[in-house]
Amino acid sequence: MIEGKKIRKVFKSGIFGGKTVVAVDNVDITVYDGETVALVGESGSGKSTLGRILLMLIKPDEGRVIFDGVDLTKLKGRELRRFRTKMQLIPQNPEEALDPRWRIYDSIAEPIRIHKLAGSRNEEEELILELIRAVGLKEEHLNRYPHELSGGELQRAVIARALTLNPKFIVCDEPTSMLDISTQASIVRLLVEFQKRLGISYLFITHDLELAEVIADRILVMRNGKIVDERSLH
């Protein structure tokens, strides 16, 4: 389970006391084990900022982020990095997660190498092949560069990379908004399949209410940095 308690984040633009924007305003949010919570709202409502705060990619100005009973806002350095391995981001633009200079193989292998999850090159290759097959890619895709893949193939590669560390919580930040309808449906089915198989919790950020109603257990509506409505679907 992950909780955000009284989360507040303010951004300031300009050097000399410029405009102040309250991106997240005193928000409480909980995502339970194995649950999908859809966070719905217009652009600029604070959805992505809140998602990145829960992953501790952005530090809140006020409030706490609690993951499996541990207050992440009190952790630093190696301790925080250890918990981050259990939390991943699937961004709207897959290019954010994939280095354009690297083959897909190396992008997926990077977290495996950083966290020393494979004892040998052969073990690494076996793990990566298992991952890409699970997300519906072929071995031939591993030797390609991001610009040589379609949008759907790129998002599948990002999902494979996110799954390398066996995460418990994933923030899906508009992961299908750049894709055509049929590809959107296949990516959503893939995410649902992995949730059933691995018990992953999702915060699914979207502006598409119909999609939220299909994938989510609960829907939260965000406006002007606040959660203004909550609806349970199951």
Contents of the next structure:
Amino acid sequence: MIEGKKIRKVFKSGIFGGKTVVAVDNVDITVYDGETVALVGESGSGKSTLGRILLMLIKPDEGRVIFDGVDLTKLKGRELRRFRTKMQLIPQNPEEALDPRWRIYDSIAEPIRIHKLAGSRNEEEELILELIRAVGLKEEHLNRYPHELSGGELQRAVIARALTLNPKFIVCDEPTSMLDISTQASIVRLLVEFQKRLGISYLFITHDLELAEVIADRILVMRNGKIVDERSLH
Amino acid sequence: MLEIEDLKVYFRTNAGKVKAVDGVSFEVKRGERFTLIGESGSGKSVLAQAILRLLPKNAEVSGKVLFDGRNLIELGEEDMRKIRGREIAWIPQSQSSLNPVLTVGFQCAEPVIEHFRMDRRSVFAKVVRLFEFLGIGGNRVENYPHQFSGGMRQRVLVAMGISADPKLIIADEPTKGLDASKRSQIVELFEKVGDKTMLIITHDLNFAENLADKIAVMYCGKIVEVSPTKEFFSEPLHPYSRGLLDSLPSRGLKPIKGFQPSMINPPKGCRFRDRCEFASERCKSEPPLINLNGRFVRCWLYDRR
Ligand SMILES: Nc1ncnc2c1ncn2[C@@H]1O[C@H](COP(=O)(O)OP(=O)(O)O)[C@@H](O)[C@H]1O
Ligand SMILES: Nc1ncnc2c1ncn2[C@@H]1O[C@H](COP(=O)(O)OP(=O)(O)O)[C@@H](O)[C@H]1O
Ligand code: SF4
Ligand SMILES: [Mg+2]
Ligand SMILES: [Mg+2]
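Having seen the form predicted alone, can you show the form predicted together with its partner chain?
What follows is the whole complex; the chain from before opens it.
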């Protein structure tokens, strides 16, 4: 279970930091284990900022992020990194998650290497093959660079990478908004299948209310940095 | 108004010939809003660029593009420049086609000044009226592109396209990347433009349903169906069209199995064969484009011979 309590984030912009934007304004949010919560709202309403704060990729100005009872805002360094492996981001643009200069294989292998999950090269390769088959990619894709894959294939590679560390919580930030509807359907199906199999919980950010209604257990509506509406669906 | 006959665009690449548009024929009638849908990579943008003759040098083009009777494929660059912007407006996919160092008002006035030799004053007055009309605000003509949000920039592109009062508007993915409320504003915007002839490329089916008179579906370089909008959404003919509609969240979010085939070595016969649940032996040869009471479909299921 992940909780955000009284979260606030203000950005300063303009040359002298003269303008301020309250991106997230005193928000309380909870995502229970195995649950899919859709976060909808117009662009600029603060969805991405809130999602990244829950992942501790952005530091909130105020408030706390609590993961399975542990206050992450109080942790530092190695301790925080240990929790980071349990939380992943699938961004709108795959370029944000995959280094354009690396082959797909190395991008997926990176977290495995950092966290020493494989005892040998062979073991690493087996792990990666299992992962990419699970997301519907083929071996031939592993040797390519990101610009040599289609949008749907890239997003599958990003999902494979996000799954390497067995996460418990994933923020999906408009993962299909740049894809075709038929590709969108296959990616969303894939995410739902993994949730059933692995018990992951999702914060699914989208501006497509119809999509939110099909996949979510609960919908939160965000406007001007605040959560202004909440609906249960199932 | 616009008749495309057996249009082919092949790109020479190191890996082989990419058959991006492969024998496409259709007609857009005066006053019609004709929409081209299909997965990315199916050849939609290349088709539009072929009509406007905006393709790079490695493209081999054959077939006919008849615009009011003239074959654009055969026109010289000088004649083509007169048609672009004045008779046919091009609203490109990328908002980066706005020049960052020129005011948006100037960029909208430029085609008018160039094509009509009107004096600058009256052209600018016209642009201000156009900005008012499209909901951009007449006072914003002096602004630069970066001072606008994504949705507003899209409006500016539309303003730029229609400022010279063209006969035909071709727009490439005008709602891509915009959120739902902005998308419905773009529908309204195109409604406002009125009874102009339009060729609109999109894979946003809600947008197409709201705006189009006719829908053409492109798959792997070929048009596989052309239907009036209502009929298309209530009773799509081609198995690929059905697959597309079923993948909408509101219709079950069911993906089409498999992947798009290669455009260098497309499957022989029907290109949708590997993914089609109705495929049979005869689908190994190319299906003809069949006329069903004015609707068109390229699929053996409808062959009654
Ligand atoms: N790094 C940043 N610096 C300055 N302003 C930012 C930054 N990130 C986001 N913002 C601003 O915060 C607000 C919320 O942005 P965001 O969380 O991206 O919204 P959404 O994801 O809902 O579109 C916007 O006004 C945006 O311009
Ligand atoms: N300049 C080019 N050289 C080689 N191939 C190209 C070129 N431009 C486009 N293509 C290829 O042509 C096909 C159709 O592309 P495009 O018309 O942009 O698709 P769509 O607009 O339907 O998404 C794609 O396979 C694309 O990779
Ligand atoms: S021609 Fe055959 S394979 Fe192609 S869409 Fe029709 S039934 Fe399916
Ligand atoms: Mg965002
Ligand atoms: Mg395109």
